[in-house]
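Here's a solo chain for you in structure tokens, the form predicted alone.
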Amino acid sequence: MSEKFNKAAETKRWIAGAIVFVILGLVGALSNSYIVSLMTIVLLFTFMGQSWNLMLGIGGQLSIGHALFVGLGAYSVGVLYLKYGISPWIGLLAGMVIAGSVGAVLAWLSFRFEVHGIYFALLTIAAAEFARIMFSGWEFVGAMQGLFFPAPTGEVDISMLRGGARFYYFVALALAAIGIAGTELISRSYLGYVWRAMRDDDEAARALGVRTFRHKILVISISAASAAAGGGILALVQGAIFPDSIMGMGISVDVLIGPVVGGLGTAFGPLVGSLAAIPLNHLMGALGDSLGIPGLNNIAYGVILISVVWFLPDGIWPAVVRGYAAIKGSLFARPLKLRKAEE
């Protein structure tokens, strides 16, 4: 009986779960230029913060440096393709490679040498100024002065990768569902209850016959080559590469603030923190700006964060899931208290 009610509650989130993502598409189909590409920037990011969810939110391992597995796969893409003419598709590709390769080689170096927790997190952002700086200076790949796209011409290209504004939300939108889904799929397989027991007591896994140091590695892997899938489409997006923008530590941010606000571990909670985040990134800034106020979206990020640790620490996403819960479970308790005491 148990099983048969998963499943169907499986399904149910499944069903759920496409009904957004149609009603994402009509907001892509039917919206004006602006919304498009806000919201093009929304779910690039809610994709790159499912890579960091799954590092963290499952693996449990903290990464405040992904601006580097994000800016290896932009530049994959933009020297390949304006330096050779090769195809976006396999700068993204060589990116995931290359960010896969370097995630799992901090990975090893640190872990192999018992550096963890906050000092791997410590890693990683210096890892990744390491590379904003050398990139900085290396005149290959366009040095402070950046890479430039060409100029979109508005026919869509799919072999190019290359589109105008709305084109470009449906692959930020297809890559926000493919992300959603697997971390669904991998939070409820082997890897995801193994990953979670390393998570929660790493000495009790490795008792229990894990091998976490493996599993490590694998995670940060996986992780890495994700954010660099997304930062690739996000420098098609942008039109544009610098180092500073693609590798500073606000990036780094921007992909970690939408799984912390919206939940942590969760599917869904990367697409409700950056749906809440960013587009108030945008606001605030704008505001700022108008108001002769530099760095108001910074304070709006703090307030955010601040708020969410005190008053919903597990994130909005698990908030709205209870308060659902309660909502249907005090509809359906009604009628059977009625039925009670008619008895």
Given for the second form:
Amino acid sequence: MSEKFNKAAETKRWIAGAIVFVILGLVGALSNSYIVSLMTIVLLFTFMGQSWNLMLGIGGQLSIGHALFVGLGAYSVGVLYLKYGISPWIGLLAGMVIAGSVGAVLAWLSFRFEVHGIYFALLTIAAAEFARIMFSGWEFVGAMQGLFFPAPTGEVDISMLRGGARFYYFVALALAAIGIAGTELISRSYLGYVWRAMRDDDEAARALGVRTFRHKILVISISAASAAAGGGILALVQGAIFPDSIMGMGISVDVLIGPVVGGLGTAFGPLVGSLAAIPLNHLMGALGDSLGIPGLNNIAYGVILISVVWFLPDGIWPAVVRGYAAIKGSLFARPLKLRKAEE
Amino acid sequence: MLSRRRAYVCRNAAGASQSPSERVSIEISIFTCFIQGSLMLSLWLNVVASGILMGLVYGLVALGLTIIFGVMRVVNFAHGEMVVFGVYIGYWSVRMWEVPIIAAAALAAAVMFVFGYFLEKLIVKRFVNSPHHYQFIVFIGLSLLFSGILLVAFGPDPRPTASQLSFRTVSIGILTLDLARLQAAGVAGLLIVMLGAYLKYSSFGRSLRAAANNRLGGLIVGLIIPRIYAITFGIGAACAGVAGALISPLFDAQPYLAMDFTLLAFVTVIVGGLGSFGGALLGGLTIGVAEAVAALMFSPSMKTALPYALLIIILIFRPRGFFGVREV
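Next block, the form predicted together with its partner chain, ref. the form predicted alone:
Time for the whole complex; same chain goes first.
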């Protein structure tokens, strides 16, 4: 980072972020149930996208198997709650520990043997697919029939994390806020600098005394643990867990589309990207259903992904920031110091 | 193995017994043991043989992926969709014109070559020099786009392609093999050999390998890299398309097959080593046989899990596969 932090600008950013979340809170309180349930998914994928973003955008490790961690979180919550009656809070914690350790083991194995770049990405897909097939054959967790949560009674029970759609909306909102604030704090901390150094040039970082091996394991296990937390809440929101829908490639793609569209390595990118992509996907899916043409949502996702990488490789959010700065710069005719989270 | 152990147990039982009536019954049981043993043996041989046949087709699919990766250093995440395009080409041409499957495969090769060539010219070439994760994301986008197009065009329902060919079998000794599978494997094997010879001896093959080895050096000596890249992508897509057309009598045509084929091709290619010609073939055979044996020994669901388990083990112990290239 070449430029100095501007304390006032930082405060402004935090205030702007808080205002966005207050608006999102009002949306949740005032809008109808369809928008609430759609926005719950958007916010959950914002959070999970943020975890993916931490791994690629800041840590420099590409994962296409995040569904593995999402699914582990979902199954931990589901199995502990449905089989033993244990509170989903404990389940979330257990899921984070399990996914974090699985992520750490995966990272340890692959970086130990110098598997990186494309090979690491393929290893993550293989691990996720392997887990999906294993879970679909495992009777104890419901195999292909899946696990079902009892229908929500509408009573809010915070100790058991149960409640209606609006309750889960605010849970997801809190998670998204934690994700964004957490990314912002991490990317500003010692770890953030170390990880970005590692992302940009592994050898140079090692020459400066960074133990990149440990830091890769750390970033991957943090990312995995937070994806698992999102997965646990996703399972509660959906009310059912099926191996194909919670561990399939579809989830991995949904997780990565937010940060890619919104802006890799930025704190707000995943929110902007999820807000843009997921409602469009649902809209096209609904349109396809009503016209009897399946597959429109896939086409929409495909076109979005290709055109974002083609025309806005940084993502939407950095482009918006640049545009805003250009307008402001021309209005006040003074150079504005811009801070991009990734540089 | 199993059959030999069973014969041994039988022989022991025969030696230990005394009374004639028991002996008769034991002789009968030896006879059934023998029959069972040879049945087991022929079952195993048949399974391994059909695994090898399938493995040749997997090898052809993987070859397409590995040629594209070896030359252009991009991982074609939409490879499975190209295989499914081939399956539909095979399905429609057999249904509409009742041509033999080999003619359908030739058609698929031509169509998919043109498709791959123009896909590279229009889209892929813009991303050949971007960072890996951008390429991956573009190809995930292409894969979603193609699977969406397949769904729009053909609908989600599987189309049974059972022609007469699907049920015909050939017996060679104790082996009983599907004619469709034998044909597919024969054509696939022939194509692999021809492609290998073409890449090794023809002048275009030499320039392609030069471009794969050293892009800058190739540019210096005057290779037209964009043209080579487009043709490479075309060849890769054609390999996938031919393989798809060849297996169209064996699989119901269905858009959702695509993801399985993509992942299978990845597994095959990584087991053999990304970017290696022989590796793709060896990987294909390994995966084909492993899949067939796993289906016999464990449950069919294990059949789909086994390649991934194999992949994880191989990535851990031999990260670049059997014959992988070093720099990525």
